[in-house]
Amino acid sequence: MADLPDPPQSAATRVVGARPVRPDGAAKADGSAAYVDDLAIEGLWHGATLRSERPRARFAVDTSALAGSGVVCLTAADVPGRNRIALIADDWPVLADGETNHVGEALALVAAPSRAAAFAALGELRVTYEDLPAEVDLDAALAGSARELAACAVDHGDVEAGLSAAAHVVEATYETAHQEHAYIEPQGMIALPGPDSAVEVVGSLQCPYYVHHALVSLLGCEPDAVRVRQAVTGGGFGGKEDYPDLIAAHAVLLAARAGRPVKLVYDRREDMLATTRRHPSRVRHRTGVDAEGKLVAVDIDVLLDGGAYTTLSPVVLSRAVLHAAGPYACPNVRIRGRVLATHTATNGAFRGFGAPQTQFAAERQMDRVARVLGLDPLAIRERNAYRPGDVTPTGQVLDESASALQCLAEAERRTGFRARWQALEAERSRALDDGRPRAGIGLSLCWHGVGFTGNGERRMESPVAVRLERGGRLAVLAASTDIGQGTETVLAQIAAEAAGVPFEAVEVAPPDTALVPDSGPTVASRTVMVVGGILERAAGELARRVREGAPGLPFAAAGDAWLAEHGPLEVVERYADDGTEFDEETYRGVAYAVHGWGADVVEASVDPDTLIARTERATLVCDVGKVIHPLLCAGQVEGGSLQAFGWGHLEAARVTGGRLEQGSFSTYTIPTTLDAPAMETVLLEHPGGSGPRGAKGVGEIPMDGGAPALAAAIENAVGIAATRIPATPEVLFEAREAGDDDG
């Protein structure tokens, strides 16, 4: 389709780049927004889940105590059809059947007229276990059966020849731990049985069509028999991408057996015990550089802990591998990636999904290489950062929107990083043992591919519709969900500007599989660029037809004239194939249509005695292509960065014997306002890709740079080069004892 002409614009319709008030803001602020647990439904029963106490065991559940009680109880034997959640692989059971593979796995379900009665019924169930050998971390998996959940690889050039010719070869291994999503609202679903075996589900979720697909597969029914609606959702960060499939299945099975609506809502303890977390990682680097510090070869091995079942591990690994070499040009690259199964709760999607783990390793490795060469952290990055025209390890040629150097330059301009880093290095070398906190400053550079990897967007096609309503109003129909990030607002802005109508004239339909097309999941930073780009074309085309039908009339009058003469008008557009290719077997070709870029500078203080670190200030430079809503965009950058700082030095998710030790926010430490540094957010605009006005994604890239920049600041302050995060005092003391310091 040809490019559409720009619609007539006025101050009222020029809304991209403006800051309209969020339509959902008032209800969330005054408490009237109805989350899942707020929904009151006549005749509602409450569900509860019996969970495994063992990491791996054969088991049997005795339900005889509930016979005749009126309470509904289900085990794997009651699952209709195949006892599996339809996702990437075929290994995730709806209910464990005779063998459990992680602590917290669902063994049985109950439903009763009240929540208290449901939990009392759980107490009547008796479980017998026969323990089996369990592998509860990567070391155990490597020493044991090492069941592989996913694998992929990238090859570019001749790595062995490059390493042989290098002036220096630097080797190191880096590790990252679990991270809890810590969304403000735990998981929750309500299932409402309908006539003729139809079912409706309303819940806290990111991807309504994922849940719809899983339920159609589970029930073996026609798609029209399942309706999935999103309730107001209190955060997701990826944790409500895959797991809602499982809790929805549980709620639906209970509702079908009870013959009435069933609500299944977790408390925080259950949510932290049983749901997905970020994949722990172990990444080994061998890096060859020439005498001037230019990369000549990199050899990287990526290992992720997938937990008990596959779920989304293949896509997490894919992104981890594709980002593993960092935003740096290198003629010879070899990357090998694997996900191993362990007998722990399944790990899944989490903001950045895979890229933060491997970019932490890549950035810390660049700092290590710089020290070997006697260069400062900015110099090593300036010499190697991608430029337009450079070729990535998959063979993709980067276009003019590649802005790594501009991000670095802006970070240096605003912070004076180089001079400050050198001054603090000198200060550390002569510091007195006076117990005063030591200051440090760290730098990171990151990139993040936007949208699905490779051919994913072409396969989805992602239909988005815009419908004309009376009075010149527009209804946007898309499956993208608002989970707190402002999707409803930015989609309305995009449609309004494309059509040349006021922001207030656009209404975004609620994500409901009975109302909106499957425009894809709310993941992979794709909402603005992919869905927004399609929406821009659909809204523009609708406006063109309306205006051509009644030239000279105001849009509202022209729209009513169209409806009177022609009847309903709805324009559907789909993802436009840009002609690029990606081979998913060889990992060659265009992996991502466009990349976001960022540079973080973090200033920290570290107590030299306790090694307690604090983030004091952060300068966050992020190229988002085009800013749609400045306040919401900056909020994504700052929120994602704070999440990264927490992962970098506070959020010690301790898993012992396969069980997460922490069960609440009183024992699992996430950053509070007292831990948040002063932040300066700088939004750069280097348009690229098919997004509206060249907008790129922003939801995930802030997760990539915060942790390595903080670790670098700690090293600058006290000389300890942490290779493992979170860099708690215990981790830093261990690194010091191991000799990973220079002062």
Contents of the next structure:
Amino acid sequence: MADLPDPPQSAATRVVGARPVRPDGAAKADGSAAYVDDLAIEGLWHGATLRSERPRARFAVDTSALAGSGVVCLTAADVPGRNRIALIADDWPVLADGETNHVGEALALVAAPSRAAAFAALGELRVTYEDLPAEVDLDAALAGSARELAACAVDHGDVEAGLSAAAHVVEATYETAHQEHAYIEPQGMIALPGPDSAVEVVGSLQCPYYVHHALVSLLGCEPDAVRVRQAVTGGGFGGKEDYPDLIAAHAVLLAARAGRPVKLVYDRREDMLATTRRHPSRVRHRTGVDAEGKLVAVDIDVLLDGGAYTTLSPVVLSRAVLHAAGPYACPNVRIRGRVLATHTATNGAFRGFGAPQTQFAAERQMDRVARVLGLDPLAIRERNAYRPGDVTPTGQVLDESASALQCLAEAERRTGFRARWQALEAERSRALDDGRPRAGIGLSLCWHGVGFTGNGERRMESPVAVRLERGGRLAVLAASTDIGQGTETVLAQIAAEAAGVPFEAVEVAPPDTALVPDSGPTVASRTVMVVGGILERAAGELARRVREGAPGLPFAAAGDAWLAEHGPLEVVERYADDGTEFDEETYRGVAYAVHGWGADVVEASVDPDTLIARTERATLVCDVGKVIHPLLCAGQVEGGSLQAFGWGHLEAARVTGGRLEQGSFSTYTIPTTLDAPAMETVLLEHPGGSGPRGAKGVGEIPMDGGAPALAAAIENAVGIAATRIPATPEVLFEAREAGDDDG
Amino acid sequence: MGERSTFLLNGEEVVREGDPMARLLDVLREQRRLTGTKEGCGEGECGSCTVLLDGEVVCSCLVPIVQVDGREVRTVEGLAGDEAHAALSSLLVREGGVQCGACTPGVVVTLRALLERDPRPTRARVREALAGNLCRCTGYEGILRAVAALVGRKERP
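Now show me the form predicted together with its partner chain; what you just gave was the form predicted on its own.
All chains and molecules follow, beginning with the one already shown.
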């Protein structure tokens, strides 16, 4: 456990860079914060979901036992209009209709006056299945229909020419498994029917306007007839980005039929079985280097398992492919990406959004190439890491904030990585068979594009509003949700800094579609940079108008004078087009407005007999552009990194025959205090992009580097190069037996 | 018809009739409206439902109400009123030990029990005590920093 880093030194600010106390903290610590399952609502009924037990089958549900019971029961036939959740593709049913495509899919819904009665009613339903051939993993999909949910490609230079000119060509394939979000609060939603078929939902969610869009489309109603509010939300990590659309749809349909409020709260098993997970990946690299270890050509195939329906897979793939070559300059790059459908629960958004999968492969491949050349892991990265002015595979020229080398230098300075890695390599070759734990150290370097890929932000033109209140107070109106990260706090800081008012003078409105504009979803590390950047302009503009109206007066008096003279003042700003372009067909152009950069050093110990690995220490260097709140920023790095270590060696989610074997926290083990390493977080500031004071976002990059650095440390300790994560003892044992080691 | 259980809840006597196998967690949340005790897994793995039973840390999702008869239960609400809570809560928030908050009441209850017994626990002791409280947001660093700060402050005269 290390002390928090000192606030980094850069351009002077007053509120940005300070550590105001998060306003929601005390209520969370004394238990009074109200999450969706804590809300007391008069006349509330409870919903429950009948789920498929087969990966692929025709089915029929016999509901006759519930006739006359007073219990509400709905099947696909009761869904109004098109039985689809409106997202990217039009393939995700609200309720499966006659054919199910994964275990855990919703087949029918019930609602009853109590939770016990609802579950008793589920037990009365009879389902008959007629099994159909199922493709339950990537191997089965490749051997079978290989149905593509998405595909994309990047081409840069001449890869075949580059490979034939290379001094060495190194080939390997890497795999990553499902990961469960494991937010501590399971998913849940309450729907409250209003007058004139209006409906309100309140729930655990990241993106109120995604839910709003899905419900308006489902009900075929006017946008004003649907109101979506976020309850205090107990973690998201991407898991509450897309899936709440479906739960909200279910709750709304039940509430409409019951004519009263209905709550659907999942239990842990149901949440793990039915909701989205991280896409499993298989990534093949062919890497050509010259004799000095400079990359001359890389050829990468990215394959993702999308699960049953498309949901967000095309966007996840896009980010996976755009990060697949890692933060390294190379003149000849070919990347091919595909998402294949399988008959498993849909895979969706998860912190990092495809980039952790492909960067695990890229980082382990760099270590493999380094071994072929006799270089150490730091040397090969220093030789190839992007510098400002370098050109990415899409043709994007990197700006001055490309800080890969600074991240590496800081990691080396803090840890003495190179010397220790070399010493441990030498020690391993001398190691006695004495059963004592072996120490290892590993390094990773990562980048992460901030905000939506390509033209996403341009298309959305997100608005953010700031309203002047009496007494010089400001209200921030944005749809960004606080799911733990501290959004409410950092948005208030950004507005206060821009307007030149104290932090305490700013209030952030609750994410409620009746109150705030659609400033876009809380995803893609975009809240600080994109929403915060727009907010910075809006708050600055509002303050300028108020101060110009009454020069010399204190802001509070000037504000009240404005309100008295002109009436209400609300300033709305939108995302400003930066003039760059990205061609979504050819994948040429500026893929991301700016990138965050990070270097992780992980120290692990591995028992040579059991192959159980422990993360002992982690040094996490992260360039975030500008630190808005040092504590909250470090919190993202610490929490994201532990999630990455869990994915790297603990969180085994095996899907066998289309069924997840781990449906609980007893069998799916996320890191506890005893698994967490001591962490030192180092925040660097290389400002760039349109964010407030050059802030670049931090939500996802901590997920990128942890797993490859840990796998590298295991290799340094026991000589087993795991090409597959989680690197459980079983996986390491198999890798050793397969001879894929040099120990 | 159910069995009657009588117990002390946050210092107040409670008489409850009903299913003797009802989970203490449900009795707290649904009948007593004490929703600071959260359900994260329902099988004693995550620690979000941690309460004190005669001063011992237990997962209230695993305790049938019949076992509580004649005993004392303290929930986060019952612990939150005093100075010890104010000090712990303030440090948890200030050191980054609170993010989404779903695990926080359980963490608070566990730490109160630990600090009651051992006002200056070692780092290893804190990690061991918290091993049954899963947190997915903080990487535990902020929680450990908060306890270190609390203990450090007590070390000073």
